[in-house]
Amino acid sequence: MKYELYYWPEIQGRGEYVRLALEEAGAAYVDVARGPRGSGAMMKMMDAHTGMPPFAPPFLKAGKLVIGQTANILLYLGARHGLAPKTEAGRLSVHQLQLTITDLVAEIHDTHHPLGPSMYYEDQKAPAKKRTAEFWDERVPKYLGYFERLLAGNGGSYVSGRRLTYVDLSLFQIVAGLRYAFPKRMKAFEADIPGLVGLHDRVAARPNIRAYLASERRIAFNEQGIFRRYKELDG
């Protein structure tokens, strides 16, 4: 089966981390988006006034099937290409990390625009301003400390031992975000998040990750997207 995944051609976004998993598994995939007239059918399936059409980006086609919102997706992918525990507790606690770095992502986001997507970042760069110091001082230490314990309490390679899953591959991306977004914030604090900045460069090594990055496939990281690089922003 190869896998219709349907995201915007620009960015990475939230569909970088679908992308991931794809890449690791070896999935046959196409970028419906990136190709001719891709766009628009995506636009479509959104707009479709009957069964229940996702609500927005990203979304999979697998088969008959429509699955939208990315922890969703990686909870579908992960049972099918060894992403995942096998049993239904490994599954449901890779799935909750899961939704807990989508909590991660959304703050992220708000960092350039916290008053809301509607206004342009150069709107509120006071507010943005301010947000990103609460961000840095008080949310980055709680949430890759969680992350870094987990890692530590395990003592495997990876988040839940010693096999990698998608949450890994998720980790992956959020480092080296927020290393191109806050270059500088965040190598003073690499010091504090040994096990991350490891796990990172593991992923990045692995043959098919390594392909991928190399690869035309890997959107670059640009000011469009969740991780957008502001001097301003940047301590």
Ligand SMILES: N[C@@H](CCC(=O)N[C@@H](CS)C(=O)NCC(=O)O)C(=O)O
Contents of the next structure:
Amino acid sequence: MKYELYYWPEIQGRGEYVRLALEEAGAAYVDVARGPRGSGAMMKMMDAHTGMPPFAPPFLKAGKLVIGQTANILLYLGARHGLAPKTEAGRLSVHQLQLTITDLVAEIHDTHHPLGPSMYYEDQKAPAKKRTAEFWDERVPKYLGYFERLLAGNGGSYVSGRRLTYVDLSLFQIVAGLRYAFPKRMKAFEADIPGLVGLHDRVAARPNIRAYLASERRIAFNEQGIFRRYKELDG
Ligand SMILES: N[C@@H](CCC(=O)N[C@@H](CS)C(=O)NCC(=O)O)C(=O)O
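Go ahead and give the structure of the form predicted together with the named molecule, now that the form predicted alone is out.
All chains and molecules follow, beginning with the one already shown.
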């Protein structure tokens, strides 16, 4: 079966967490909106008036299934491709961690759009500055400190132990994204999260991920995505 991933074609965004899982699994997939059918095909799926069309991208078509919500897609892929524990308890705890990453991603987005996604960044620069300061003073240490603690407590290789799960792929993306968006702040902070930095490097060195990162399938970070580099927000 060839999966169909539906996501905005110009950005990594939330679609990237799914792309990383598909790539690590070596799964066959098409990134539909980046192909000839474009974003129109994605909008058409969401506009359906029957069934349960997804509210927003990313979503994944797997045969007859259409699965929305990043963490939900990963729950599905994790079980099918050995990217999650086999026990129910293990699968639930990894899903719980991914939902925590979902919350973190929303807060990262809100650093540049604290007043909401409908207004331009340029029209919310002052609140963005305030929000970013709070994010780095309080929220980054709390979220990343949490994952750092889990890593140390579970042996240090991967978050849930010796085996990689999709959560590790997502944490790689968080570290890479924060480095892109806030190079100065992240450089100063990294001494507090040696475990996560090591995890980032271990994930980047995995053969399928390394090949993906070097390919054209990996869209470069840019200022339309979740991680945006605005000099005035970087300290
Ligand atoms: N909780 C959802 C959020 C999905 C989401 O916000 N998607 C964005 C792109 S990253 C979007 O296009 N949203 C449209 C909207 O909220 O109107 C997830 O994690 O997948």
